[in-house]
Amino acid sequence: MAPSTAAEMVDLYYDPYSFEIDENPYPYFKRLRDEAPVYYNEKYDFYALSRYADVLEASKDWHTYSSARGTVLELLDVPPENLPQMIIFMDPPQHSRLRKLVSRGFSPRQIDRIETQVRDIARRLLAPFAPGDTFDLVQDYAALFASMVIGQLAGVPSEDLDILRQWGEDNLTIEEGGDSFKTAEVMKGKGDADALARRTNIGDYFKSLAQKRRSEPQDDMISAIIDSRIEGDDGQTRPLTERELLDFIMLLSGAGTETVSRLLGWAGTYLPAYPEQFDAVKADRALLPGAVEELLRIEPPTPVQARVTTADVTLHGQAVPAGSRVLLLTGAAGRDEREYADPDRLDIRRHAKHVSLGQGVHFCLGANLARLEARVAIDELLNKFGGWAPHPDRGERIHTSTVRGYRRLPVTV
């Protein structure tokens, strides 16, 4: 049922598939911050949460914001036995167990160790590129350098990359108004013939090549994984279902892809927009760690999370019954003046907590290999061209329910 205040909010609208809030929804999530920190809306019944400290204290407290349902709006009315079975829709224990099984391949020391790999995967895509060119920043080097990483790392063929990135983008990309969920139509059993073809496809490419690790294992993540054991809720130990192997193997090459391919678009437009700041990365590379924790936090990929309240909360006055669907709005928990000073400017110098990537136990397991390939692509393009200009008013946004960012974004180097 809908709070007693929402009749007071009528001039307040937030809907995180409108595409008009979804090119800049930041004066919106002021608003919200501001007017409405407990905010609800009707239309697809969720409240949400935009200030940083709510945000910060709901994603560290799994026990009442449980993610067992899923972090994305559409997902949590599928039916929990058709969700995949990935650790990011999973509460301790059952999280903590499959964390503690890949958390060894995401170390920081496992990831300094490929980070000569990883430049050469960036230098290889500059490689086509002069002083003087325009190419696509996205298209022609985030999104394939991303999904390159990822797959050497997970071990899936450099020919099969491409064909899979355009897989999963189409799964995730949603119609103007949020009436079709490709993905959330086929997990409840719904959808049309062309998105469940789209999701067996990826699906059973996966099946076929995890059959091929185990015949031949290889020095790569999925070969390890399929190798490992878990502790089961007996306390035995036993090998990953193939259903969780299978899941496990989607996550990491979906979700390591699209959100540092949104990352690095949004530092080819950000960093030209403040010359200074863009001048001293470029005199001092040792400012680029602090840039990339700065873009994320003004520009997170992932702005939205959703979660299901596990009891009754009340917040700023706001009852927020046991059962309730919640988004933790951390692309506005990122620009709130209440924790950052002028929160709306990049500040490479900034030196500030944030909570685009997550926090307690669903801290991201792939934040020190996203912070190592942000920093790595910037630093190769930097090195190559000595800086670019980006074309935004000729690029492309993507519109999904879970990242924000360019689909396209031309440049000139």
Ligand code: HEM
The other form holds:
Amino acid sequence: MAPSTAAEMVDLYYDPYSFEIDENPYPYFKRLRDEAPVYYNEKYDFYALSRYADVLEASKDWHTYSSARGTVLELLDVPPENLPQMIIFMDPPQHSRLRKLVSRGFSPRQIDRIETQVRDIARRLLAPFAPGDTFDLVQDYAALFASMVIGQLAGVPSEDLDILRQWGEDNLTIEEGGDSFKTAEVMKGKGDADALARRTNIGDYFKSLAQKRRSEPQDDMISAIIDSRIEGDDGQTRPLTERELLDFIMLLSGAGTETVSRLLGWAGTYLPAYPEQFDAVKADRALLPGAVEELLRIEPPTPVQARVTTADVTLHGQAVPAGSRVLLLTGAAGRDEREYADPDRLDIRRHAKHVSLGQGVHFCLGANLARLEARVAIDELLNKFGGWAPHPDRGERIHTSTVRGYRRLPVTV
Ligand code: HEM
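Can you give me the structure for the form predicted in complex with protoporphyrin IX containing FE, which would complement the form predicted alone we have just seen?
Let's see the whole complex now, leading with the same chain.
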């Protein structure tokens, strides 16, 4: 049902599938915040919340804004039984039980322990390059780095890591206009033969890896999860089902690689665009954690999270009926002038809160890891080359319904 104010918004259009809007969504986001904080899109039948306070509140209110139908717009009409059994697509209490089990591996202590290994991966990837070289910051460094780190943590053999990366990209890429959504089609059993086969192959790959770890456990996350018990609906503990295990591994590989690659791409353009701040970071690496938070605020790698309402809601005088599809625009929230002074300006000393890693029960499970990876990846680039100059005009953006950023970004070091 369209809201009564729809007619007033004829010239204000937002849709997450438009490549043109995706190129620079911020002018659209500003208008949404100012003119239509509860925006309704008739074409795709969704509402969008864009103000920081609204996105924050809705993210925390899982009772009303449910994740159980999925958190990606085009997946919301996939039959629930076909959706992957991932914590990101669950509400409590099911979510809480699974999250408790998997979160042990992501505690600050566990993540601090792997800093040396993470640093070593960064150094190995930078080894082939010398000062004066031009290489692709995203493809030659960030994407490999992110998949190697998550692969090592999860226990995926290094020779198979390309499979993880390919899976992430293939499954998320959309085509202009949003008429073709490969993943959603596949989950409805309607995808083209290639896409269906690819998904089956990846499923088979992880199935056989899990079987190997069952018979010969290693010191890795897959083995630890296989060995853990979860509380079932009957109050008894049980191991994860094979599907729960496989879907979790798939979630880690997707969520852990695509996001970090995008964040490092944004670091590649933003830091050099603010020379005083870039120089300050070069001279004092203690500024890096603050820089990473500010990059997350100003260019969230995942700018849109979908929900479905479980009850009628009225917000800013606008009725949103139960069962509505709602997009929480974290990308718009991070630039809300109601929350941040001069929001379009990078300020690594801002030390502001943000919603770019989510909030509430779904707060990013990999947040500690993502922060460590970003800090170390930038630190090692600076240690080796002292800086870089990006060439965004020769770069290429990735178009997916979940992440936003560079697919390729040449830099000269
Ligand atoms: C810069 C990097 C990252 C960004 C911007 C990011 C962003 C987010 C956001 C916004 C959410 C909440 C989604 C929602 O509310 O629906 C989330 C959840 C999640 N993230 Fe991340 N993420 C990043 C890195 C990672 C990494 C490295 C991993 C894994 C190793 C990871 C795993 C997850 C998982 C498993 C969830 C679901 C948590 C739950 O539902 O309880 N993320 N992430």
